[in-house]
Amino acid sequence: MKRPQAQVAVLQAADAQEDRRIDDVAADADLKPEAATRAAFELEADGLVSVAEETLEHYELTDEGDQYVRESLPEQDLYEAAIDAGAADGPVQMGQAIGASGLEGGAVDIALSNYARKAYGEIDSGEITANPDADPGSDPEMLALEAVADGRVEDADADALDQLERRGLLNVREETVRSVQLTDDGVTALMEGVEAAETVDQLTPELLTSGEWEDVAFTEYNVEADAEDVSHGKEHILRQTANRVKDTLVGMGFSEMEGPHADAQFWINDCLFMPQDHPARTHWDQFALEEPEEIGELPEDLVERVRSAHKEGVGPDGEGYHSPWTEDIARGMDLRGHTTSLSMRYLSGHQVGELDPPERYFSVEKVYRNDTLDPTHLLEFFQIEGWVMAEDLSVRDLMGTFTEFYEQFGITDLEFKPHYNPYTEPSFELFGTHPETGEVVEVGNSGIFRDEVLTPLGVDCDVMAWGLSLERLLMLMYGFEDIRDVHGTLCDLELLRETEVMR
């Protein structure tokens, strides 16, 4: 029997009594592992060997994971500090507990995002409590970290290992190990004698011009052989969905807005008729900038009209807020908590000049809020901002716009609930049903701008507006239950690679 040289070498290196790993067979046969694997599959197809495979997982701590093994997890430090501060007996100020814990920078965010998840306590409205029954010394994730560090990964909890991988504290590498063993037919073939046949694996110009190609035996090409799995870069699913949203809104007749991520509170809040003592304007909800601390210039006439709306109201029945309003606060620079700051710039004519109705504008941009991290909240996320300027708009126009928009993404079960906003009246929130959990998820907020917003801007017709969450749209489309799996430092890279984009 004549076989290609690589197959003969694999047959002679294989064993009839036990499985031998391909790497060992390749070394004995003086072949590259890829060539030995290809030859083994070809021999298996002819019944001369059997090929078995298993997947092995190798665990390795990242630098951050190694640091926590030597010290402790941030959430453990926060719990101990909260206990010392008396949070087991009642709520204490979160800043007090964080300061006592010694945590700084990103470690604070990590501790806050995992504290409640592990039932160490609750965090709400700037206060923290501690569960006296919690046992951070038996934290499954810390025990799993220690097990990996000691080479005892089999002792670690599987769920804890998965969580550590999501947190970026652990790298998991999968290895497919193949083994070969001679079959009875393979043994018989060796006993009868197997010779190496002269084969050619590449058709060259020399073979063609000389005519030798007619006399040589070509190596068979196995199209079913496994190829190396190469992970390549691609556009993030969130960005793909954002671009699809943009295409959809452009198709509905909208134009896109652009503007600064860091802006004056004047554009972010004051033009929206948000009182300067509103809780949402504190550092608990927004990120203030130290440099620059305030904006350079604001349009003086618009500042005066906005100040008047806050202090005195608009129209003969206007009341205003009767609360302090100063231009110093309005000049303060923040990271925008919503992209409605862009809407204010455009509606006022400050960004692109005066607009005449009808007009439709949108943006799909990042916003920043000092929220507690959980499956549906992040410190930064994408907001789908939009507004329509026209005469005689109503809530039915607004609902119809949402129905048309969401139907483009396969979402037909929208629900609407009346809501209060300082800047719109009437106002309502939008909800959709999560396809996996069946839970009702808030996806946005909307309404028709009040006169106190539009009159200072110089707009004398109706404007309906909304702010929708791109990430929650993604959750409804794909069934993701935790937005941190697809966005942020804890994202699941394998999930991102495997998820197919819906069109």
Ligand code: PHE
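The term rigid core refers to the most C-alpha atoms you can superpose between the two forms while keeping them within 1.5 Å. Residue numbers count along the first chain shown, from 1. What you are looking at is a predicted structure, and each value in this text was computed from that prediction instead of being measured. First, how it differs from the form predicted in complex with the ligand.
- Taking 2 Å as the criterion, F41 counts as shifted between the two forms: its C-alpha moves by at least this amount when the rigid core is aligned.
- Relative to the superposed core, G65 undergoes a C-alpha shift of no less than 2 Å between the two forms.
- Comparing the forms between the two forms on their rigid core, the Cα displacement of M399 stays under 2 Å.
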The other form holds:
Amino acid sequence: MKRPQAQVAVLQAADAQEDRRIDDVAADADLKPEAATRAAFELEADGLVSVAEETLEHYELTDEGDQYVRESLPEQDLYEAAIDAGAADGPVQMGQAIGASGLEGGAVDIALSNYARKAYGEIDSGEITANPDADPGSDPEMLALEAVADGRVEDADADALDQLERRGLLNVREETVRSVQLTDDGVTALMEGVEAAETVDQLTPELLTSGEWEDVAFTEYNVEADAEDVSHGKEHILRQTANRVKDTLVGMGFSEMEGPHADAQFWINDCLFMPQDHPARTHWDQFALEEPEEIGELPEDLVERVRSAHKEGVGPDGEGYHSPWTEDIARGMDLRGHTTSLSMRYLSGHQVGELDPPERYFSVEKVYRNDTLDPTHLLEFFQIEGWVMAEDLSVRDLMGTFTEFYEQFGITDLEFKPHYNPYTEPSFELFGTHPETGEVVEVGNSGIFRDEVLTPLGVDCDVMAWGLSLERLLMLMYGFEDIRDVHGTLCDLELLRETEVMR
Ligand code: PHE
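Moving from the form predicted alone to the form predicted in complex with the ligand:
In what comes next, the whole complex appears, and the chain from above leads the way.
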């Protein structure tokens, strides 16, 4: 049998009885590891060798971990100082214990949080106690640090290792090690005789400059052979999905809106008929900025019409809120909590001039909210904003648009629930079912703008509008359960690398 030179070398270096590491095989065969790996995969595709893969973990202390293992953990220092100060018998002033421990700067916080976590004692209103039963001398994390430093990771407690990694005292590096072994067919082939085919499997600069490339025979590609995994940079799936959403909406006839992330409350709240004492306007929800002067001019005539809508209402039967309204508050500058601020700018005619129905606009942009982080909430997320301006719109148009939009992402089980927004009537929340947990997840909010919003803007036909969450769409598409796996500092790189992209 004739095989390319590299394959022959790997066959000859491989063993029938035991797995040999590809690096060793490569050294024996006088090949680069990548060339040996490629040859091994090609031989495996023809059943002549088997390739096994194993992931090895290498533990390395960070500089901070290294310092602690040579000295001591900050919480151990604190415990010792607290004991000396008599904290085993009752609470003592924290300042006294910290002073005696010699801890300074960031080390104090590190000591305190780990002290409490390890139940070395209690910390309460400026006082500290020391638990006499605690045994910092055999602290599992210190023992694990020592084990790693001495190259005895196998002696370390697994939970302690995890904890050290979380504390940034330890890095874990993963290495994929491949090994090959001859199969029965491989042994037979070798016994029958394998010769190096006189083909060239790599085009080299020498072949090119000498002109020899014109006369040699090239090895054929085996496109079915496995190949080494290379994890290269790629577009984040959130960005990919954002772009796909944009393409989809453009395909449905929408144009894109743009506008500021930090904007006047006027555009974020007041145009939306949100009373100035509305709870959603407080700092709990929206981030307020310190320099409202940066806003510049607000359109005077529009300010007046919005003020009047809030105070007196719109139309003969209109009721305003009868609550105070001041331009000062409207001029407050916030990070937008929704991109409906953009819809207001566009609908008002101030962004792209007067609009002629029918019109459709969208944006896929970041919004900011002072939420509590949890698996489905981040402080910032992407909102898919959109609106359609036309005569005689109804809830059926709204539902139809969502059905058509979400279908393109494989989501066909939308549910709608009546809802309340100060600026739309009727209003609906949208839900989808999470493919993994089966839970019903809110994916967006929508409605038809009230006259109190549209009349001041000078719009005299219907406008239906929505704000959908891009991250929640992603959760339904890919089955992510924790949004923090996808972005932020805790994101799961493996998951991001391996998620198959749907097109
Ligand atoms: N602004 C709403 C939100 O952030 C979404 C929405 C936009 C609802 C337009 C109705 C109309 O939840």
